[in-house]
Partner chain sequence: MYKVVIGLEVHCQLKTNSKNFSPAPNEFTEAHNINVAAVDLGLPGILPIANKEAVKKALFTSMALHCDLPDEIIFDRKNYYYPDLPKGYQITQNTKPVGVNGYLDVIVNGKVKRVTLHDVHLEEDTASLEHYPKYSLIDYNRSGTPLLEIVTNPCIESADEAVAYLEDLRDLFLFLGVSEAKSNYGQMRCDVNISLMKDTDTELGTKVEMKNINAFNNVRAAIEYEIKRQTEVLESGGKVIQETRRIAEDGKTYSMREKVDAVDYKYFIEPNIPSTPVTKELLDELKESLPELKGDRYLKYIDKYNMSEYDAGVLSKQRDVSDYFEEVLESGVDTTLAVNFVTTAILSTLNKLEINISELFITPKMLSEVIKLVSDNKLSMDAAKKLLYEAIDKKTDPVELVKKEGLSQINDEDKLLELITGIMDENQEVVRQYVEDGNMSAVNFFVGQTMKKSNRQANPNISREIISKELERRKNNGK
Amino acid sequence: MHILDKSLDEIHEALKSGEVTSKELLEESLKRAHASQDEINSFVTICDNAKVYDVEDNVLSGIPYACKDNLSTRGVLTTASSNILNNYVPVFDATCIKKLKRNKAVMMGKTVMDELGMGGTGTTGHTGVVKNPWDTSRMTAGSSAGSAAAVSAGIVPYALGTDTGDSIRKPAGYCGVVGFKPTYGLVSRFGLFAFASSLDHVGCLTRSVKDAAYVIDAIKGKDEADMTTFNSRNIQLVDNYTTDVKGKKLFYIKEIVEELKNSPNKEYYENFMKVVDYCKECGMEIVSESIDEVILRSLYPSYMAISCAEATSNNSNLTGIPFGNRQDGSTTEEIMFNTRTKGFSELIRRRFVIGSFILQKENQEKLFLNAQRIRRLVVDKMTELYKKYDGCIVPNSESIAPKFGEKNDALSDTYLLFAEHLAISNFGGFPSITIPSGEVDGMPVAVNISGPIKHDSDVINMAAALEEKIGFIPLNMRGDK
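How about this chain only, in the form predicted on its own?
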């Protein structure tokens, strides 16, 4: 096994002892990126001229990582996987990138995503489809598709991602890696190309829960450039890391688990119930709690209404005038029309039309404000439950990664329950982590744990205890894959 395939702790010790150099790690990472690009298409940009650093005491120093292509990186092409930004090179770094630079981490590439972060398939980026390293006939999910694939394939030990509805956690589950979305405001969003600002989170994809703790510890903190951030000195994920979670209380949402039980995917249900048993073996109490099914089935339309409305507003500057790959036109209006028509895919144009319709004065009460009311009902219910419990555990999705071309019935009960059930944590800004929980038909499956705001350490520790009990082996550490 190459040192690049080990945990961040182990890689750091190898760097400190001189067993390997940062340059050698970077060279191996770049070699793997180029070798796998035709097969899985993880990267928009591979930074062959990436700068290496001297190794310091901090664990991330000298170790290569990848970054989702919607985070601003000074002097490095940043496209958000959209034609409208296919020549955009920022003049500043996102705050999380600045912090990783201060930690001497080595950015080796920018990863493919669903265009502008809008989508959950990994198929809509302007540079092509991202394929699942476990089985290239299957999806990775999205929008942090390339980041999940790069970590799963062993190209990097960790990658930055962003999560608006499940965009870190769904790909993590499909690709057999860990995906962590911290409390809203724990990590600055300055330098992130906004999709839906009230839902967007910056997080990470890693091979282990502890590695996720290291990454978030490095990039968290108050930022004067992002007024939603807060002082997080009392949230120290690595210092408080433990797998002793005896006495913790978890609940699962009865309606979601019952729907899975009654679906054709019995093995996924059985896997989840096995994890419930693991929770008990770890000394945690776990019970089912009911949430009004009408509210749960309203998650998907409410999420779409809010996110499309916010996306329409946030991306109104992509006109070819201040930003965007400007197209020719004889008037300002014609320039903007041509730029946006040619710059956006059909999916993005459709979402902007929906968002504009929702924001029209005559529609706001019925569509936008009603969606916000659903959001409030969800957040209030979860906040009430979190007064009794330390966390919530649910299946990460209803199936293994689907094959390309497979169709879902978007009006089915199962789809409506599972399409955006992880967005509950985005609605309330709750910390939420996905960990692999086993395999079904040779593909990874996963569970998700969320908790009250600012209780990121509890969420990390409960996930770590389960990770230890489950004993899942990442793809890059398997000789049979």
Given for the second form:
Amino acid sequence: MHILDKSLDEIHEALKSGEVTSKELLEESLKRAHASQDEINSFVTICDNAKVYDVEDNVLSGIPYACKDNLSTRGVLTTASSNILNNYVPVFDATCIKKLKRNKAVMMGKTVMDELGMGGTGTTGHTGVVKNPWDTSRMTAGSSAGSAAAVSAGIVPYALGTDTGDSIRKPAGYCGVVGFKPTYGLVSRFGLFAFASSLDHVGCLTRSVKDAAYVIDAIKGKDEADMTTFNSRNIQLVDNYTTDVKGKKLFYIKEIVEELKNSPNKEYYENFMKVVDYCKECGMEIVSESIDEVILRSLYPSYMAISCAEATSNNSNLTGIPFGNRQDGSTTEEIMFNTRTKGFSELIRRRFVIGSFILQKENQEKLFLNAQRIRRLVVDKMTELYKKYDGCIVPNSESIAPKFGEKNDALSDTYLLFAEHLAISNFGGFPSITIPSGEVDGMPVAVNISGPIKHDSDVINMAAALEEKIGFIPLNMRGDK
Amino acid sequence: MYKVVIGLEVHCQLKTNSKNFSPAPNEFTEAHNINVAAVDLGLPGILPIANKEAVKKALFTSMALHCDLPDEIIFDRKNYYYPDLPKGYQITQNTKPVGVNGYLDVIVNGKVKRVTLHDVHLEEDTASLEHYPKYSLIDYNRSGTPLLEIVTNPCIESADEAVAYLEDLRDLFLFLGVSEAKSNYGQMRCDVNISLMKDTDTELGTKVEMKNINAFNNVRAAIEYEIKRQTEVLESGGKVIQETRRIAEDGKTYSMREKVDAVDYKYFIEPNIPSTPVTKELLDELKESLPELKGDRYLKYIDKYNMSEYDAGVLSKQRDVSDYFEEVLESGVDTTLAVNFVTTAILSTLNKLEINISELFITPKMLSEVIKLVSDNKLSMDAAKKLLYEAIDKKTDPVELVKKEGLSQINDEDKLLELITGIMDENQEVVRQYVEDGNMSAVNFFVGQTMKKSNRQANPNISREIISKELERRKNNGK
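Would you mind giving the form predicted in complex with its partner chain, to go alongside the form predicted on its own above?
Full complex below, order starting with the chain above.
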């Protein structure tokens, strides 16, 4: 096993002791990135000339990482996997990137995503489909598809991702890695290409819960450039890291677990119930709580309404006028029209039409404001439950990663409760982490733990305790894959 | 005859250090694309940061305009595509403006007209476009400049009222120190909505909109032309079309585009700016610093100090002059003299030197001292003004000058008589004209000479009395 495959703690020690150099780590990472590119296609850009930093006292120094291609990186092409930005080189760094630079972390590449973050398949990026390193006939899900694949494939120990509905956590689950979306406002969104501002989060994909704690500690903090950030000096994930979670109280959402129980493949339900047992073994209390099914069924349409509405406005800057992939036209209207027609895929244009429709004066009350009401109902319900419980645990998904062609982003008449249940934490800004919980049919499955806002440490620690019990071995540590 | 109904939307750029939602400087500059931050270009990943100073100035203005103030500050997005709008939306206030239901009392031809306000809201300016035959250029300096929009109800009934309102509104901005409000820099711009209706009509007529008129005299010209044009249309049995028109250099208005349906701006609350409560502390702080405004001062000057409308107008127009004047008054000097000195010597000096009153060497205290010398008959008006000019020239306290150079007025009758007798002896012919021909202008001649000989220190009133007496004495002696 290469040192690159170890935990951040261990890699840091190896750098400190001189067992490996930062340059060697970067070279190995680049080698793996290039080698896997044809097969899994994680990267839009591989930074062959990335600046290498020597190791310092902080754990991330000198260690390569990958970054989702919707985070602004000064001087490095940032496309959000869309044709409309296929030539866009930012002039400023996102706050999280700036902080990682200050930590002397080494950015080795920009990862493929679903176009502009919209989509949950990893198949809609302008440079092609991202494939699941566990089984390349299967998808990674998205939108942080390349980040999940790159971490899973062992190219980097961690990658930055962003999460608006479940865009970090869903692909993390399908790729057998840890995905963490902290409390809204803990990490600055400055430099994140906005999809839906009230739901967007910056987070990370790692191979262990502790590694996630390191990454978030490094990028969090109040930012003058993001009014929704808050002072978080009292939230220190690594300092408070412990797997002793005795006495913590968890609940799971009864309706969602029931649905899993009724699925034809019993293994999913059995896997989840085994995790429930682990919770008890860790000394945690765990019970089921019911949430009105009408509310649960409204999650997906509400999420679509709010996110599409905000997205259509947020992406109105993509006209080709001040920047971007401008198309010809004889008037400014024509330039904007042609740029947007050619620059966006059909799926994106569909979302913008939906968003625009929802925001129209005559529809706002019925569609947009009702969606906001659902959002408030869900958040109020969760907040009430979080007064009694330290967290909520749910199955991350209803299945293992689907095969290509089994699923797409087109609208359908029926949805499972699972369709958007992870978005509850985006609605409320709750910290939410996904960890692998085992395998079904040789593919990883996962659970998700969320908690009340600003209780990121509790969420991390509960996940860490379960991680220890579950003993899942990441793909890159296995000799057989 | 038709009743004219006008509504005005005034955009005023607020004076702040930085832009409304970005750290770029907010200042007028001739150089293109200098004051530009990533936020002003709408680059991917940017976030707005609300400018506290702009919010405070917006609330301050709303307060001065007697508006109901909101309990929290929130912003909305107004979504539309235009090349001067880099984000594709403008951050503005729709849900909760900084002020609603205000008013401004305006004096129009000697009468008070209350212009009622629909709302006052804070938003950001767009970039500016320069069009050339084959291409257009974009200057982002203006992009994101804080803009306060003040929307009246359709309650203005003439061009006179409209222009008086605009002038008073501009003076209010200057009084409050929230904007430079220079219309030639586009810092104050006006949209005019105008329609005509019969007295018997219950509903407003079809309105015509004219956008972005900078100069107030163009607002007047546009309104007057539209009243004439719309009257002719209606008189000839036609219908006024709902449209946007522009005023051309010939003073006429021309159709730009017909208004189809109202544009749906798809407003929604800006999610990146959390709501900020408007606290009692903030309101108290603003109320504390709210100055007495032009209209109130004008009426006070007429009612309390019996000033002419003209003087009251001159002294209330600019806040710094008015504050200066009131400070002079506070020292207890004679009001008439204070009005006289400020409206003549002081204002003419400002004009001549092209300076602000704050830059003037003569402080209100100095002027009060000089005025006291005049009312105590120690100095003539003439001598006092001359003294002020000299003090400005030499940058010396006028009271010091009086002490040093003995410029005080000669009130001593014996001294004056001695001087006057001497002058008369030198001008026997003029004395003769008085004594023999009864030429009364001799008196003025001797007053003038006395002033000249005394270096303008002679008390002119006492001198005149002595001259009259002395001439009479000589006349009687000659008999």
